[in-house]
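Coming up is one lone chain in C-alpha coordinates, specifically the form predicted alone.
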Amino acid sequence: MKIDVADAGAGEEFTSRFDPRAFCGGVAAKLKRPRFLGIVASAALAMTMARKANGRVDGFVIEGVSAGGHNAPPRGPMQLSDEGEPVYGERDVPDLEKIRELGLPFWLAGSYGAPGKLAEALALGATGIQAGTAFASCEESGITSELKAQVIGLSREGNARVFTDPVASPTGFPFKVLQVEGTLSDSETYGARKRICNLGYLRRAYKKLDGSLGYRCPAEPVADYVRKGGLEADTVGRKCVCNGLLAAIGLARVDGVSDEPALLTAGVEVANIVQFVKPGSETYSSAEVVERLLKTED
(Lines of atoms letter the chains of each structure in order from A and count residues from 1; the text may use other names and numbers.)
(Lines give C-alpha, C1' and ligand atoms only; values in the text may rest on other atoms or scores of the structure.)
Protein backbone atom coordinates (compact mmCIF):
# COMPACT_ATOMS: atom_id res chain seq x y z
CA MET A 1 0.00 0.00 0.00
CA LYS A 2 1.38 3.40 -0.94
CA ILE A 3 2.07 5.81 1.91
CA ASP A 4 1.66 9.58 1.60
CA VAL A 5 4.96 11.03 2.87
CA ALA A 6 5.58 14.71 3.53
CA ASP A 7 8.90 16.16 2.30
CA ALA A 8 9.41 13.27 -0.12
CA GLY A 9 11.34 14.02 -3.28
CA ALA A 10 9.77 14.15 -6.74
CA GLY A 11 9.05 10.64 -7.96
CA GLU A 12 9.81 9.02 -4.62
CA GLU A 13 7.37 6.33 -3.52
CA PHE A 14 6.99 4.70 -0.11
CA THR A 15 4.99 1.58 0.57
CA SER A 16 3.85 -0.46 3.54
CA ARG A 17 3.59 -4.23 3.24
CA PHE A 18 1.49 -6.53 5.40
CA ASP A 19 1.69 -10.30 5.04
CA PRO A 20 -1.20 -12.04 6.87
CA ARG A 21 0.56 -15.39 6.63
CA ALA A 22 3.66 -14.11 8.38
CA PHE A 23 1.58 -12.26 10.96
CA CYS A 24 -0.44 -15.41 11.75
CA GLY A 25 2.62 -17.62 12.09
CA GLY A 26 2.43 -19.37 8.73
CA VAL A 27 -1.30 -19.87 8.27
CA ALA A 28 -3.37 -16.94 7.04
CA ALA A 29 -6.91 -16.75 8.33
CA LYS A 30 -9.65 -16.93 5.71
CA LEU A 31 -11.65 -13.74 5.99
CA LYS A 32 -14.82 -12.67 4.26
CA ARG A 33 -14.27 -9.46 2.33
CA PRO A 34 -16.28 -6.63 3.93
CA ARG A 35 -18.27 -4.26 1.77
CA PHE A 36 -16.43 -1.09 0.78
CA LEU A 37 -18.58 2.04 1.03
CA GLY A 38 -16.72 5.18 0.01
CA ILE A 39 -17.55 8.33 1.98
CA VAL A 40 -17.66 11.17 -0.56
CA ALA A 41 -19.02 14.69 -0.84
CA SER A 42 -19.15 15.09 -4.62
CA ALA A 43 -20.25 13.23 -7.71
CA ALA A 44 -16.80 13.74 -9.23
CA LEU A 45 -15.12 11.81 -6.44
CA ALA A 46 -17.75 9.06 -6.53
CA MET A 47 -17.32 8.67 -10.30
CA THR A 48 -13.54 8.55 -10.04
CA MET A 49 -13.64 6.00 -7.24
CA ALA A 50 -16.20 3.79 -8.97
CA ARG A 51 -14.33 3.73 -12.27
CA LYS A 52 -10.67 3.84 -11.25
CA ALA A 53 -10.41 2.31 -7.78
CA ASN A 54 -8.07 -0.65 -7.40
CA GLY A 55 -10.80 -3.01 -6.21
CA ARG A 56 -14.58 -3.19 -6.08
CA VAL A 57 -16.59 -0.27 -4.72
CA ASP A 58 -19.88 -1.49 -3.23
CA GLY A 59 -21.55 1.86 -2.69
CA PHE A 60 -21.23 5.33 -1.21
CA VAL A 61 -22.18 7.44 1.77
CA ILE A 62 -22.83 10.93 0.39
CA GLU A 63 -22.09 13.43 3.16
CA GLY A 64 -23.44 16.95 2.94
CA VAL A 65 -21.75 19.90 4.62
CA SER A 66 -24.09 19.74 7.63
CA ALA A 67 -22.90 16.24 8.62
CA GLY A 68 -20.83 15.82 11.76
CA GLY A 69 -17.19 14.79 12.06
CA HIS A 70 -14.79 15.68 9.28
CA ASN A 71 -16.18 17.57 6.32
CA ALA A 72 -14.75 17.89 2.84
CA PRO A 73 -13.21 21.35 2.37
CA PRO A 74 -15.15 23.79 0.15
CA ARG A 75 -14.36 23.51 -3.54
CA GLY A 76 -12.13 26.33 -4.70
CA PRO A 77 -10.10 28.72 -2.52
CA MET A 78 -10.85 28.51 1.20
CA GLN A 79 -13.01 31.41 2.37
CA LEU A 80 -14.08 31.92 5.97
CA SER A 81 -17.24 33.52 7.32
CA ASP A 82 -17.19 36.33 9.87
CA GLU A 83 -17.41 33.61 12.55
CA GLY A 84 -14.36 31.83 11.12
CA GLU A 85 -16.11 28.85 9.50
CA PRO A 86 -15.49 27.62 5.94
CA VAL A 87 -17.98 29.04 3.45
CA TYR A 88 -19.73 26.44 1.30
CA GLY A 89 -21.66 27.18 -1.89
CA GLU A 90 -23.54 25.66 -4.81
CA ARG A 91 -20.44 23.80 -6.03
CA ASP A 92 -20.41 21.84 -2.77
CA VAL A 93 -23.89 20.32 -3.28
CA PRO A 94 -23.48 16.71 -4.55
CA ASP A 95 -24.99 16.03 -7.96
CA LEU A 96 -27.24 13.08 -7.09
CA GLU A 97 -28.30 12.53 -10.70
CA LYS A 98 -24.72 11.69 -11.69
CA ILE A 99 -24.33 9.51 -8.62
CA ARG A 100 -27.51 7.59 -9.46
CA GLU A 101 -26.16 6.95 -12.96
CA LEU A 102 -23.30 4.93 -11.45
CA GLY A 103 -25.80 2.22 -10.53
CA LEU A 104 -24.37 1.68 -7.05
CA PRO A 105 -26.32 1.94 -3.78
CA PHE A 106 -25.81 5.14 -1.80
CA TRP A 107 -26.86 6.56 1.56
CA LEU A 108 -27.40 10.26 2.27
CA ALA A 109 -25.93 11.96 5.33
CA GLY A 110 -26.22 15.45 6.76
CA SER A 111 -29.48 16.68 8.36
CA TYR A 112 -31.43 13.50 7.68
CA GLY A 113 -32.30 12.82 11.33
CA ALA A 114 -35.94 13.90 11.27
CA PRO A 115 -39.34 12.46 10.29
CA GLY A 116 -39.84 12.46 6.53
CA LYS A 117 -36.15 12.63 5.71
CA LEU A 118 -35.79 8.90 5.08
CA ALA A 119 -38.73 8.99 2.66
CA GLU A 120 -37.17 12.04 1.00
CA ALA A 121 -33.85 10.21 0.55
CA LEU A 122 -35.54 7.13 -0.89
CA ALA A 123 -37.43 9.33 -3.35
CA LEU A 124 -34.07 10.73 -4.49
CA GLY A 125 -32.85 7.22 -5.30
CA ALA A 126 -30.88 6.57 -2.13
CA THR A 127 -30.81 3.18 -0.41
CA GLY A 128 -31.12 4.83 2.99
CA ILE A 129 -29.71 7.47 5.29
CA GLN A 130 -26.93 7.99 7.82
CA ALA A 131 -28.13 9.72 10.98
CA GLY A 132 -25.21 9.57 13.37
CA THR A 133 -26.06 12.71 15.31
CA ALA A 134 -29.47 11.32 16.29
CA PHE A 135 -27.92 8.16 17.73
CA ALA A 136 -24.88 9.81 19.36
CA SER A 137 -26.83 10.91 22.43
CA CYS A 138 -29.14 7.90 22.78
CA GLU A 139 -28.96 5.58 25.79
CA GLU A 140 -26.98 2.91 23.94
CA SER A 141 -24.30 5.32 22.71
CA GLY A 142 -20.80 4.95 24.16
CA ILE A 143 -20.54 8.67 24.93
CA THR A 144 -20.55 9.24 28.68
CA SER A 145 -23.91 9.79 30.35
CA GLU A 146 -22.75 13.15 31.71
CA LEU A 147 -21.88 14.47 28.27
CA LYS A 148 -25.09 13.16 26.72
CA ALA A 149 -27.12 14.86 29.44
CA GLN A 150 -25.31 18.14 28.70
CA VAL A 151 -25.99 17.87 24.97
CA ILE A 152 -29.68 16.99 25.42
CA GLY A 153 -29.96 19.90 27.86
CA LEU A 154 -28.42 22.29 25.34
CA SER A 155 -30.83 21.08 22.66
CA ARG A 156 -33.79 21.54 25.00
CA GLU A 157 -32.65 25.10 25.78
CA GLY A 158 -32.09 25.93 22.11
CA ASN A 159 -28.34 26.36 22.68
CA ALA A 160 -26.90 23.26 20.98
CA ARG A 161 -24.61 24.33 18.17
CA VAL A 162 -21.56 23.16 16.29
CA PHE A 163 -18.64 25.14 14.94
CA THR A 164 -17.10 23.96 11.69
CA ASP A 165 -13.49 24.48 12.72
CA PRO A 166 -11.10 24.80 9.77
CA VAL A 167 -7.97 24.08 11.85
CA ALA A 168 -9.00 21.84 14.79
CA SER A 169 -8.24 18.51 13.13
CA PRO A 170 -4.62 17.49 12.49
CA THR A 171 -5.80 16.06 9.16
CA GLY A 172 -6.36 19.51 7.69
CA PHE A 173 -10.02 18.77 6.97
CA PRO A 174 -12.72 20.98 8.54
CA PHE A 175 -14.12 19.34 11.67
CA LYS A 176 -17.47 20.00 13.31
CA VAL A 177 -16.88 20.67 17.00
CA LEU A 178 -19.88 20.58 19.33
CA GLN A 179 -19.74 23.56 21.68
CA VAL A 180 -19.96 22.12 25.20
CA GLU A 181 -18.51 23.76 28.31
CA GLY A 182 -15.56 21.88 29.81
CA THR A 183 -14.60 20.18 26.55
CA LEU A 184 -11.90 21.15 24.04
CA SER A 185 -14.41 23.47 22.37
CA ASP A 186 -13.94 25.71 25.41
CA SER A 187 -10.95 28.02 24.79
CA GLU A 188 -9.98 28.00 28.46
CA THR A 189 -10.06 24.19 28.62
CA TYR A 190 -8.12 23.95 25.36
CA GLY A 191 -5.47 26.40 26.58
CA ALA A 192 -5.00 24.57 29.89
CA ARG A 193 -4.45 21.17 28.29
CA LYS A 194 -0.85 19.95 28.12
CA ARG A 195 -0.10 18.78 24.60
CA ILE A 196 0.85 15.14 24.19
CA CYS A 197 0.90 12.70 21.28
CA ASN A 198 0.61 9.27 22.90
CA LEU A 199 -1.83 7.64 20.45
CA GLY A 200 -0.79 8.91 17.03
CA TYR A 201 -3.80 7.77 14.99
CA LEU A 202 -3.70 10.93 12.84
CA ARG A 203 0.06 11.31 12.54
CA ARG A 204 1.53 11.84 9.10
CA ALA A 205 4.69 10.20 7.81
CA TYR A 206 7.54 12.52 6.80
CA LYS A 207 10.96 11.95 5.30
CA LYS A 208 13.88 12.64 7.62
CA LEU A 209 17.18 14.09 6.45
CA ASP A 210 18.76 10.63 6.60
CA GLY A 211 16.08 9.26 4.28
CA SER A 212 14.20 7.26 6.90
CA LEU A 213 10.59 7.91 7.85
CA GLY A 214 9.32 9.62 10.96
CA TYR A 215 5.88 10.64 12.13
CA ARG A 216 4.56 14.00 13.27
CA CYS A 217 1.25 15.62 14.16
CA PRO A 218 0.47 19.36 14.32
CA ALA A 219 -1.47 18.70 17.55
CA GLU A 220 1.58 17.28 19.34
CA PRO A 221 3.85 19.48 21.53
CA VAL A 222 4.86 22.44 19.38
CA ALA A 223 8.60 22.05 19.98
CA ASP A 224 8.45 18.39 18.91
CA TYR A 225 6.58 19.21 15.72
CA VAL A 226 9.00 21.98 14.76
CA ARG A 227 12.01 19.76 15.57
CA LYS A 228 10.62 17.25 13.07
CA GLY A 229 10.55 19.87 10.32
CA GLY A 230 6.94 21.04 10.72
CA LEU A 231 5.91 24.68 10.65
CA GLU A 232 4.94 26.27 13.96
CA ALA A 233 2.07 28.08 12.20
CA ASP A 234 0.48 24.70 11.47
CA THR A 235 0.13 23.93 15.19
CA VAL A 236 -2.06 26.93 16.02
CA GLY A 237 -5.55 25.89 17.09
CA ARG A 238 -4.98 22.18 16.48
CA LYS A 239 -6.83 19.85 18.80
CA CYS A 240 -5.93 16.30 19.79
CA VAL A 241 -8.81 14.50 18.10
CA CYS A 242 -7.42 11.11 19.18
CA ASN A 243 -7.48 11.72 22.94
CA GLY A 244 -10.50 14.02 22.78
CA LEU A 245 -12.81 11.49 21.14
CA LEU A 246 -11.65 8.69 23.44
CA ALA A 247 -12.31 10.91 26.45
CA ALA A 248 -15.84 11.43 25.15
CA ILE A 249 -16.53 7.70 25.60
CA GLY A 250 -14.95 7.53 29.06
CA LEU A 251 -11.50 6.32 28.02
CA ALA A 252 -9.63 9.49 28.94
CA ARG A 253 -5.91 9.33 29.58
CA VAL A 254 -5.22 10.18 33.23
CA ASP A 255 -1.82 11.81 33.85
CA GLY A 256 -2.07 11.96 37.63
CA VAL A 257 -3.13 15.60 37.66
CA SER A 258 -6.24 15.93 35.53
CA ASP A 259 -8.37 13.91 33.16
CA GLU A 260 -7.98 14.40 29.43
CA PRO A 261 -10.77 16.77 28.26
CA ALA A 262 -13.31 15.41 25.82
CA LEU A 263 -13.95 16.53 22.25
CA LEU A 264 -17.45 16.09 20.84
CA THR A 265 -18.52 16.23 17.22
CA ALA A 266 -22.01 16.32 15.76
CA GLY A 267 -23.92 17.51 12.74
CA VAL A 268 -26.03 20.65 12.78
CA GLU A 269 -29.11 18.50 13.57
CA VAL A 270 -27.82 18.27 17.15
CA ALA A 271 -29.94 21.37 17.76
CA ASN A 272 -33.03 19.20 17.33
CA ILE A 273 -32.19 15.97 19.18
CA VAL A 274 -34.60 16.88 21.98
CA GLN A 275 -37.30 15.74 19.52
CA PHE A 276 -36.44 12.15 20.46
CA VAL A 277 -36.98 12.68 24.20
CA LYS A 278 -40.53 11.76 25.14
CA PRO A 279 -42.46 13.84 27.71
CA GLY A 280 -41.47 13.00 31.25
CA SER A 281 -38.12 11.49 30.24
CA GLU A 282 -34.58 12.82 30.27
CA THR A 283 -33.08 10.28 27.84
CA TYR A 284 -34.08 8.43 24.69
CA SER A 285 -33.29 5.03 23.19
CA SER A 286 -32.04 3.99 19.77
CA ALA A 287 -35.40 2.28 19.19
CA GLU A 288 -37.13 5.62 19.74
CA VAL A 289 -34.81 7.18 17.15
CA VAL A 290 -35.68 4.50 14.60
CA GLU A 291 -39.39 4.81 15.39
CA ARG A 292 -39.31 8.55 14.74
CA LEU A 293 -37.12 8.39 11.63
CA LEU A 294 -39.48 5.87 10.04
CA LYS A 295 -42.35 8.37 10.22
CA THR A 296 -43.14 10.02 6.89
CA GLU A 297 -44.07 13.28 8.59
CA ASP A 298 -43.95 14.90 12.01
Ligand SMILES: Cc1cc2nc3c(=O)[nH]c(=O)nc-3n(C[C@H](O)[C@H](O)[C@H](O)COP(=O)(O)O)c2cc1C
The other form holds:
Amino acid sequence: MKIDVADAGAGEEFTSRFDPRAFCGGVAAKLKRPRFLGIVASAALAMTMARKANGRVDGFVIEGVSAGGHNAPPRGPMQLSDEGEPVYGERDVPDLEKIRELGLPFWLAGSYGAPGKLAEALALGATGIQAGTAFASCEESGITSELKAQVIGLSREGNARVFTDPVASPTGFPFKVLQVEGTLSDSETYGARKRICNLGYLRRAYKKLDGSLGYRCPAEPVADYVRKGGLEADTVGRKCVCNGLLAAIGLARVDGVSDEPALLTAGVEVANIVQFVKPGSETYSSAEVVERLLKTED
Ligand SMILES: Cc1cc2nc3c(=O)[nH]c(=O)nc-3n(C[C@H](O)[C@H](O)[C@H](O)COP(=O)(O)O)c2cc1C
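Show the form predicted together with the ligand, please, because up to now only the form predicted alone has appeared in this conversation.
What follows is the whole complex; the chain from before opens it.
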Protein backbone atom coordinates (compact mmCIF):
# COMPACT_ATOMS: atom_id res chain seq x y z
CA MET A 1 0.00 0.00 0.00
CA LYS A 2 1.33 3.42 -0.94
CA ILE A 3 1.95 5.68 2.05
CA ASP A 4 2.05 9.43 2.25
CA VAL A 5 5.50 10.75 3.26
CA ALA A 6 6.24 14.40 4.08
CA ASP A 7 9.43 15.93 2.61
CA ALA A 8 9.67 13.16 -0.03
CA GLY A 9 10.89 14.17 -3.48
CA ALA A 10 8.51 14.49 -6.40
CA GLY A 11 7.71 11.08 -7.85
CA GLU A 12 9.29 9.24 -4.92
CA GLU A 13 7.06 6.39 -3.72
CA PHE A 14 6.98 4.71 -0.34
CA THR A 15 5.04 1.55 0.36
CA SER A 16 3.98 -0.40 3.42
CA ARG A 17 3.73 -4.17 3.07
CA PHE A 18 1.57 -6.55 5.04
CA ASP A 19 1.71 -10.24 4.27
CA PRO A 20 -1.21 -12.10 5.93
CA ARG A 21 0.53 -15.46 5.35
CA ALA A 22 3.68 -14.38 7.21
CA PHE A 23 1.56 -12.74 9.92
CA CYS A 24 -0.51 -15.89 10.49
CA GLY A 25 2.54 -18.15 10.30
CA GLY A 26 1.20 -20.26 7.44
CA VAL A 27 -2.07 -20.19 5.57
CA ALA A 28 -3.98 -16.99 6.19
CA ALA A 29 -7.61 -17.26 7.26
CA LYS A 30 -10.19 -16.31 4.64
CA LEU A 31 -11.62 -12.99 5.69
CA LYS A 32 -15.11 -11.73 4.99
CA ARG A 33 -14.91 -8.37 3.29
CA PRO A 34 -16.74 -5.76 5.37
CA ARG A 35 -18.94 -3.20 3.66
CA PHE A 36 -17.04 -0.09 2.63
CA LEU A 37 -18.92 3.12 3.46
CA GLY A 38 -16.95 6.27 2.65
CA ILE A 39 -17.46 9.19 5.04
CA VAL A 40 -17.58 12.32 2.92
CA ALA A 41 -18.75 15.92 3.17
CA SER A 42 -19.30 16.66 -0.51
CA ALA A 43 -20.93 15.16 -3.58
CA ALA A 44 -17.70 15.72 -5.52
CA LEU A 45 -15.79 13.41 -3.21
CA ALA A 46 -18.54 10.80 -3.23
CA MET A 47 -18.58 10.84 -7.04
CA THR A 48 -14.79 10.53 -7.32
CA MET A 49 -14.77 7.68 -4.83
CA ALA A 50 -17.65 5.81 -6.49
CA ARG A 51 -16.12 6.13 -9.96
CA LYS A 52 -12.39 5.84 -9.35
CA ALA A 53 -11.94 3.55 -6.33
CA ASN A 54 -10.08 0.34 -7.16
CA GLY A 55 -12.59 -1.67 -5.13
CA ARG A 56 -16.32 -1.71 -4.48
CA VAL A 57 -17.85 1.27 -2.66
CA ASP A 58 -21.00 0.11 -0.83
CA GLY A 59 -22.34 3.50 0.19
CA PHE A 60 -21.63 6.76 1.96
CA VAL A 61 -22.04 8.57 5.23
CA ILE A 62 -22.64 12.19 4.29
CA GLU A 63 -21.38 14.26 7.20
CA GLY A 64 -22.21 17.95 7.59
CA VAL A 65 -20.13 20.58 9.39
CA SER A 66 -22.09 20.44 12.65
CA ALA A 67 -20.96 16.83 13.36
CA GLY A 68 -18.73 15.96 16.31
CA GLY A 69 -15.11 14.89 15.89
CA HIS A 70 -13.11 15.94 12.84
CA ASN A 71 -14.80 17.96 10.10
CA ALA A 72 -13.91 18.49 6.47
CA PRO A 73 -12.27 21.90 5.89
CA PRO A 74 -14.33 24.53 4.03
CA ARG A 75 -14.06 24.44 0.23
CA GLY A 76 -11.60 27.01 -1.15
CA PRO A 77 -9.09 29.02 0.89
CA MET A 78 -9.46 28.79 4.69
CA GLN A 79 -11.14 31.85 6.19
CA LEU A 80 -11.61 32.29 9.91
CA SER A 81 -14.41 34.10 11.74
CA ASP A 82 -13.67 36.75 14.39
CA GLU A 83 -13.84 33.92 16.95
CA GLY A 84 -11.24 31.94 14.99
CA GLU A 85 -13.48 29.21 13.56
CA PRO A 86 -13.44 28.14 9.89
CA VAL A 87 -16.15 29.89 7.89
CA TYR A 88 -18.39 27.48 5.96
CA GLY A 89 -20.71 28.58 3.20
CA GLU A 90 -23.23 27.34 0.65
CA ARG A 91 -20.58 25.37 -1.25
CA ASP A 92 -20.05 23.24 1.84
CA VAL A 93 -23.62 21.95 1.87
CA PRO A 94 -23.53 18.52 0.19
CA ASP A 95 -25.56 18.31 -3.01
CA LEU A 96 -27.93 15.43 -2.20
CA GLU A 97 -29.36 15.42 -5.72
CA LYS A 98 -25.96 14.39 -7.10
CA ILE A 99 -25.49 11.88 -4.31
CA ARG A 100 -28.90 10.29 -4.99
CA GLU A 101 -27.94 10.00 -8.67
CA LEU A 102 -25.04 7.72 -7.72
CA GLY A 103 -27.64 5.12 -6.77
CA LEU A 104 -25.74 3.93 -3.69
CA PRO A 105 -27.21 3.86 -0.16
CA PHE A 106 -26.29 6.81 2.05
CA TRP A 107 -26.72 7.82 5.66
CA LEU A 108 -26.91 11.45 6.81
CA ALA A 109 -24.79 12.67 9.74
CA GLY A 110 -24.31 15.95 11.59
CA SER A 111 -27.17 17.09 13.86
CA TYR A 112 -29.38 14.16 12.76
CA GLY A 113 -29.46 12.77 16.31
CA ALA A 114 -32.68 14.59 17.18
CA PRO A 115 -36.40 13.69 17.06
CA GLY A 116 -37.89 13.90 13.58
CA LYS A 117 -34.51 13.99 11.83
CA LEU A 118 -34.59 10.31 10.84
CA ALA A 119 -37.89 10.81 9.02
CA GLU A 120 -36.40 13.90 7.36
CA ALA A 121 -33.35 11.91 6.21
CA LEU A 122 -35.51 9.10 4.83
CA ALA A 123 -37.61 11.65 2.94
CA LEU A 124 -34.38 12.97 1.39
CA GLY A 125 -33.60 9.52 0.03
CA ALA A 126 -31.20 8.40 2.76
CA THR A 127 -31.17 4.83 4.08
CA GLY A 128 -30.76 6.13 7.62
CA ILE A 129 -28.76 8.43 9.85
CA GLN A 130 -25.49 8.33 11.80
CA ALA A 131 -25.44 10.02 15.19
CA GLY A 132 -22.52 10.41 17.60
CA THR A 133 -23.11 13.37 19.88
CA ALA A 134 -26.35 11.97 21.35
CA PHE A 135 -24.59 8.72 22.31
CA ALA A 136 -21.30 10.21 23.57
CA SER A 137 -22.89 11.21 26.90
CA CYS A 138 -25.12 8.15 27.42
CA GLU A 139 -24.61 5.55 30.18
CA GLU A 140 -22.93 3.02 27.87
CA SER A 141 -20.39 5.55 26.51
CA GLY A 142 -16.82 5.01 27.73
CA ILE A 143 -16.37 8.67 28.60
CA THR A 144 -15.97 9.01 32.39
CA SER A 145 -19.15 9.49 34.43
CA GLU A 146 -17.76 12.74 35.88
CA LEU A 147 -17.22 14.26 32.42
CA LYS A 148 -20.60 13.04 31.13
CA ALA A 149 -22.35 14.57 34.17
CA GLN A 150 -20.48 17.83 33.52
CA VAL A 151 -21.58 17.87 29.86
CA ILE A 152 -25.22 17.03 30.67
CA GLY A 153 -25.11 19.81 33.30
CA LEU A 154 -23.81 22.31 30.71
CA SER A 155 -26.60 21.32 28.31
CA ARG A 156 -29.17 21.74 31.09
CA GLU A 157 -27.87 25.26 31.86
CA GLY A 158 -27.79 26.19 28.17
CA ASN A 159 -23.99 26.45 28.27
CA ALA A 160 -22.86 23.45 26.21
CA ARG A 161 -20.73 24.88 23.40
CA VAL A 162 -18.30 23.55 20.84
CA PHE A 163 -15.47 25.39 19.13
CA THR A 164 -14.47 24.24 15.66
CA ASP A 165 -10.74 24.49 16.21
CA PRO A 166 -8.81 24.85 12.93
CA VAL A 167 -5.44 23.85 14.48
CA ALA A 168 -6.10 21.64 17.53
CA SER A 169 -5.85 18.33 15.68
CA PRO A 170 -2.41 17.19 14.51
CA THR A 171 -4.13 15.88 11.36
CA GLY A 172 -4.68 19.45 10.15
CA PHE A 173 -8.44 18.91 9.83
CA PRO A 174 -10.80 21.16 11.81
CA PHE A 175 -11.78 19.44 15.07
CA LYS A 176 -14.79 20.20 17.25
CA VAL A 177 -13.63 20.83 20.83
CA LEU A 178 -16.28 20.78 23.54
CA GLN A 179 -15.71 23.67 25.94
CA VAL A 180 -15.43 22.14 29.42
CA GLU A 181 -13.52 23.56 32.36
CA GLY A 182 -10.51 21.49 33.41
CA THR A 183 -10.13 19.88 29.97
CA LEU A 184 -7.79 20.88 27.12
CA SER A 185 -10.34 23.43 25.84
CA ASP A 186 -9.29 25.50 28.84
CA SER A 187 -6.27 27.65 27.85
CA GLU A 188 -4.78 27.40 31.35
CA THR A 189 -5.05 23.59 31.36
CA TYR A 190 -3.63 23.46 27.83
CA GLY A 191 -0.75 25.78 28.74
CA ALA A 192 0.16 23.79 31.85
CA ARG A 193 0.42 20.47 30.00
CA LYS A 194 3.93 19.29 29.19
CA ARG A 195 4.10 18.09 25.59
CA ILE A 196 4.89 14.43 25.04
CA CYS A 197 4.37 12.03 22.12
CA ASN A 198 4.15 8.55 23.63
CA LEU A 199 1.19 7.10 21.71
CA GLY A 200 1.74 8.35 18.18
CA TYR A 201 -1.50 7.29 16.49
CA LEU A 202 -1.61 10.52 14.48
CA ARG A 203 2.10 10.74 13.66
CA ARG A 204 3.01 11.41 10.08
CA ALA A 205 5.85 9.72 8.19
CA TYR A 206 8.60 12.01 6.87
CA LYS A 207 11.76 11.45 4.91
CA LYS A 208 14.94 11.95 6.93
CA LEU A 209 18.07 13.47 5.42
CA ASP A 210 19.63 10.00 5.13
CA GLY A 211 16.63 8.82 3.08
CA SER A 212 15.09 6.62 5.78
CA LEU A 213 11.64 7.23 7.27
CA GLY A 214 10.91 8.89 10.60
CA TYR A 215 7.70 9.96 12.31
CA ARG A 216 6.69 13.35 13.63
CA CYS A 217 3.61 15.00 15.10
CA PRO A 218 2.99 18.76 15.36
CA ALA A 219 1.65 18.21 18.91
CA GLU A 220 4.90 16.60 20.11
CA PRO A 221 7.54 18.68 21.98
CA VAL A 222 8.30 21.65 19.70
CA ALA A 223 12.09 21.12 19.66
CA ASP A 224 11.63 17.48 18.56
CA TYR A 225 9.28 18.47 15.75
CA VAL A 226 11.63 21.18 14.48
CA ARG A 227 14.65 18.84 14.71
CA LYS A 228 12.73 16.45 12.46
CA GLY A 229 12.32 19.16 9.81
CA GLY A 230 8.83 20.33 10.82
CA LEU A 231 7.94 24.02 10.94
CA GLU A 232 7.60 25.62 14.36
CA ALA A 233 4.55 27.55 13.13
CA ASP A 234 2.76 24.22 12.62
CA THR A 235 3.06 23.35 16.32
CA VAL A 236 1.13 26.38 17.60
CA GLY A 237 -2.15 25.50 19.31
CA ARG A 238 -1.89 21.77 18.50
CA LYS A 239 -3.50 19.47 21.02
CA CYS A 240 -2.47 15.91 21.79
CA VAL A 241 -5.66 14.22 20.59
CA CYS A 242 -4.23 10.76 21.46
CA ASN A 243 -3.65 11.42 25.16
CA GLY A 244 -6.61 13.80 25.46
CA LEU A 245 -9.19 11.32 24.13
CA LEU A 246 -7.79 8.45 26.20
CA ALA A 247 -8.00 10.65 29.30
CA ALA A 248 -11.65 11.33 28.40
CA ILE A 249 -12.38 7.59 28.73
CA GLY A 250 -10.50 7.31 32.03
CA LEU A 251 -7.22 6.02 30.61
CA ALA A 252 -5.14 9.10 31.35
CA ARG A 253 -1.39 8.71 31.45
CA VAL A 254 -0.28 9.13 35.05
CA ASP A 255 3.47 9.54 35.46
CA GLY A 256 3.57 10.85 39.00
CA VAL A 257 4.25 14.36 37.75
CA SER A 258 1.04 15.22 36.00
CA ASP A 259 -2.19 13.53 35.00
CA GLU A 260 -3.16 13.97 31.37
CA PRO A 261 -6.11 16.36 31.01
CA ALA A 262 -9.05 15.16 28.93
CA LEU A 263 -10.04 16.46 25.51
CA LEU A 264 -13.72 16.21 24.62
CA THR A 265 -15.33 16.42 21.23
CA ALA A 266 -19.00 16.74 20.33
CA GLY A 267 -21.18 18.19 17.62
CA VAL A 268 -23.31 21.30 17.76
CA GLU A 269 -26.31 19.18 18.96
CA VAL A 270 -24.59 18.76 22.34
CA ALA A 271 -26.51 21.88 23.36
CA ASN A 272 -29.69 19.75 23.34
CA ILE A 273 -28.59 16.43 24.86
CA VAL A 274 -30.44 17.15 28.10
CA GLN A 275 -33.60 16.25 26.11
CA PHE A 276 -32.65 12.56 26.54
CA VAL A 277 -32.64 12.75 30.36
CA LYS A 278 -36.03 11.69 31.71
CA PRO A 279 -37.56 13.61 34.63
CA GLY A 280 -36.18 12.35 37.94
CA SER A 281 -33.02 10.99 36.33
CA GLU A 282 -29.50 12.38 35.96
CA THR A 283 -28.36 10.09 33.13
CA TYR A 284 -29.80 8.42 30.01
CA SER A 285 -29.26 5.14 28.20
CA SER A 286 -28.52 4.46 24.53
CA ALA A 287 -31.94 2.74 24.30
CA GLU A 288 -33.58 5.97 25.45
CA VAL A 289 -31.72 7.82 22.69
CA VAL A 290 -32.89 5.34 20.04
CA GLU A 291 -36.45 5.49 21.36
CA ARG A 292 -36.47 9.28 21.09
CA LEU A 293 -34.81 9.35 17.66
CA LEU A 294 -37.46 6.97 16.32
CA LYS A 295 -40.24 9.29 17.45
CA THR A 296 -41.61 11.29 14.54
CA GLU A 297 -43.03 14.07 16.66
CA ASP A 298 -42.08 15.56 20.00
C1 LIG B 1 -17.14 11.68 20.75
C2 LIG B 1 -17.15 11.50 19.24
C3 LIG B 1 -16.11 10.81 18.64
C4 LIG B 1 -16.10 10.60 17.25
N5 LIG B 1 -15.06 9.90 16.69
C6 LIG B 1 -15.08 9.66 15.35
C7 LIG B 1 -14.03 8.89 14.75
O8 LIG B 1 -13.09 8.46 15.43
N9 LIG B 1 -14.10 8.67 13.42
C10 LIG B 1 -15.13 9.14 12.63
O11 LIG B 1 -15.15 8.89 11.44
N12 LIG B 1 -16.12 9.88 13.19
C13 LIG B 1 -16.12 10.14 14.51
N14 LIG B 1 -17.13 10.88 15.07
C15 LIG B 1 -18.24 11.36 14.19
C16 LIG B 1 -19.42 10.38 14.22
O17 LIG B 1 -19.05 9.17 13.61
C18 LIG B 1 -20.68 10.92 13.53
O19 LIG B 1 -20.52 11.02 12.14
C20 LIG B 1 -21.10 12.29 14.03
O21 LIG B 1 -21.03 12.30 15.43
C22 LIG B 1 -22.51 12.59 13.55
O23 LIG B 1 -22.93 13.90 13.89
P24 LIG B 1 -23.45 14.34 15.35
O25 LIG B 1 -22.20 14.52 16.16
O26 LIG B 1 -24.17 15.63 15.11
O27 LIG B 1 -24.32 13.24 15.87
C28 LIG B 1 -17.15 11.11 16.45
C29 LIG B 1 -18.19 11.83 17.08
C30 LIG B 1 -18.20 12.04 18.45
C31 LIG B 1 -19.33 12.82 19.07
